[in-house]
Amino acid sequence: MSASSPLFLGETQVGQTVRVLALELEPDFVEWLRAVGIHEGERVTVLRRALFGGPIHVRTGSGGEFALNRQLARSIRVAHLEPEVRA
């Protein structure tokens, strides 16, 4: 994959932190995502995903966990963020 490919929730991985960019899907689709805190601009975190393609597991920014289909999931673009260091 290279640099300026498109990278959708759906690909990501175990632990991976990503950056909402935009929710390619139907308006209906759009508006229970941003209800439930899944908005361009926000932070989202793979918690878990289930075997032979099930629900991924995320956590929102805010806090908000939620289990989404993986076709739903290849519809969110996102970007990587680096893991935040604490001191």
The other form holds:
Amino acid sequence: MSASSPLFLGETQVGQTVRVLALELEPDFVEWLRAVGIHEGERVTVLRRALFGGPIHVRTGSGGEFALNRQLARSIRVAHLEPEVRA
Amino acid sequence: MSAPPSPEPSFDEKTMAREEPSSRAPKLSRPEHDASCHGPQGRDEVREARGKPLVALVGRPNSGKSSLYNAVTGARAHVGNFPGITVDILEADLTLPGGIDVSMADLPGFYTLESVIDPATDEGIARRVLDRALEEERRLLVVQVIDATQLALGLRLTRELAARPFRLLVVVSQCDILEGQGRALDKAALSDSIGAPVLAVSARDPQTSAKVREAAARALEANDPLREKPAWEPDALARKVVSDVASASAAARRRRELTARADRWLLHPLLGPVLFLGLMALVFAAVFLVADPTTNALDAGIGALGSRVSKLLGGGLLGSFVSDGLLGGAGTVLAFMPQIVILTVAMELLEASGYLARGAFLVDRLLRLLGLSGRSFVPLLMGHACAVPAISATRIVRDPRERLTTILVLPLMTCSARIPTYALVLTTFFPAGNALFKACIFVGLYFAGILSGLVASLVLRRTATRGRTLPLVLEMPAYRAPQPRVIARQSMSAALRFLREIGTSILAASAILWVLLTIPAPGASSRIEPQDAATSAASSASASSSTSTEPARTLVLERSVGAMVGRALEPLTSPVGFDWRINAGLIGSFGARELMVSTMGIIYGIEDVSDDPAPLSTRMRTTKKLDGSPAYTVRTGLALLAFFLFACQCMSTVAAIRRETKSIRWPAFVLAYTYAIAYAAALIVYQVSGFLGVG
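The structure above corresponds to the form predicted on its own; please give the structure of the form predicted in complex with the partner chain next.
Let's see the whole complex now, leading with the same chain.
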């Protein structure tokens, strides 16, 4: 687990696995996203990005796959982890 | 675009916000609802006095909840009556083993009860239903459906539910898939940890319904729960209760690889959108190929019934009212049915297979430019067949403001009912145009509809529906094989609900229009202008297929209130090239666009105009003004096309908007803005084409 300088989920590369550090959103959104399965400490692997700044497709450590729009992804602070062994 | 109804309409609070802002308050977690304050005994005494026990089916979206609801309730579902909840919640009456009569309600899929972002979202609605049941001290069993393959995610909601003062039953679905992955669930350990009974079911198990009913009966009979704040963590618990029984399972790996491989193609940045659009094109081809003959058969059947009724009741007013007014209206409603069924089947298939979320992913960026999200794509697309089911389909849009925007722009999409009118106008005014030319016009009209919808949503998001947008989080479910039985049942219930809810307003509108176009206006006989009388006389003489009643019908219409209104509107519509006949046709088609053709047919005394608009188009082309110049020219045709492109000439759509927004303000707004654009567009087209010297 090699934590590097913090970055946002919107800036990560496809195939990277990151850990969510913080959600820079209004508190009720943060709580709602926690219930959905995206919260501090959760491991997230970026599977793909849609073209032209479209949503990013991620898999969370709890087993869910989600598409998050870029605006949202730019509000999620993350730190790098080693890439997942199995896609 | 006309101005929004008010400078700052707050959609949340005034329309879909479904009355009380108090739903933001976390009622369910109030201490007075805690079981510690109500002894089991005390509650037993009150509960018998209340209504039937409520079995509420809850779960995350895509958890398999609706499949389970369908399996357990069969065809008995009806729209439940939940005071203060304005979204339809399906409910069914059941008798559980032991003779307990209950109501089972299928609540919208939601993620949390604690963090309700907005009372109009699915979370807010679900919480209100549960709140209400607790307030009424109704016996309440919450059945949570969890997808076994995403146990950790489902258990987050379980943890919230387990802290609440109601009985809880957890149904773990998709256990067959879990087994296929080479894993097994320890039900007993799960049940011990969460303190509620757990039932494991598989989609294809015919015993599912019986098992759920039995478990529900047992859970309802159990003592009231004594809840404490759950101490377990969802992720850790999921890891504890699911074990790999065959860790080297080839099936598990194959399934994962299949989904990944499918996504590699279906979500490919370039190929993905092409495949998605191709699939959508196929769906629409199916709608037109299958719906058209069915619609024609229905039309023919209703026509035959109408003439039989006419014969039975005589040619008088009553006969006309029943055959033209009521049966004509019923025909309009029934003509939508094949499309609705086909679209519902297609959309259910896409949804159940997990592909619909992928489609939204692919087109999200495009729609975001316009203030919408990928979720709006499907309703907008469905709007091309018929706005009515599309307006219901906007329920998949989570964001209330985005949903309202989608509803408001849907009437601009080129629905299939516009096609007969376009065809009539094209046949009438462009008789020389070949098939390619007409096809190009049709494609142009479709694109104009899409473009206007996009521009309208852009404007609305900055005016009438501006406000906070919820973050887009689209769950990408695993690919699954849809269950034909569930899809058949969903389609049937969509068709029946459409019939019941929209049918009534269509019938009422048809009856009113019949009155408008039949009842003579005071002093009407003296109002017929010389050229009108000449036209009708000529038309009845020249039409080879005329029957003796046609001139009479034509005269009736010419003297009707509708014709009077048509004449009164002439000063307004002559700048766009419309005369009283077209105005009367527009009044006639207010109920449904395709009625333009038949109303014009009646004006010109032609029967069966829907089957062959050729005689009508000839008659319209040869109609002359007093000075001998043609009454209608290519310019009139272009102006009519422009008008029909934008005007919300559809009572069913208006009724559907009323139903979904629970307000008359939004349907009124839709009528106002679409007619304003339609008139402006027709005016520009008529005047500019005149300026350019178009004949």
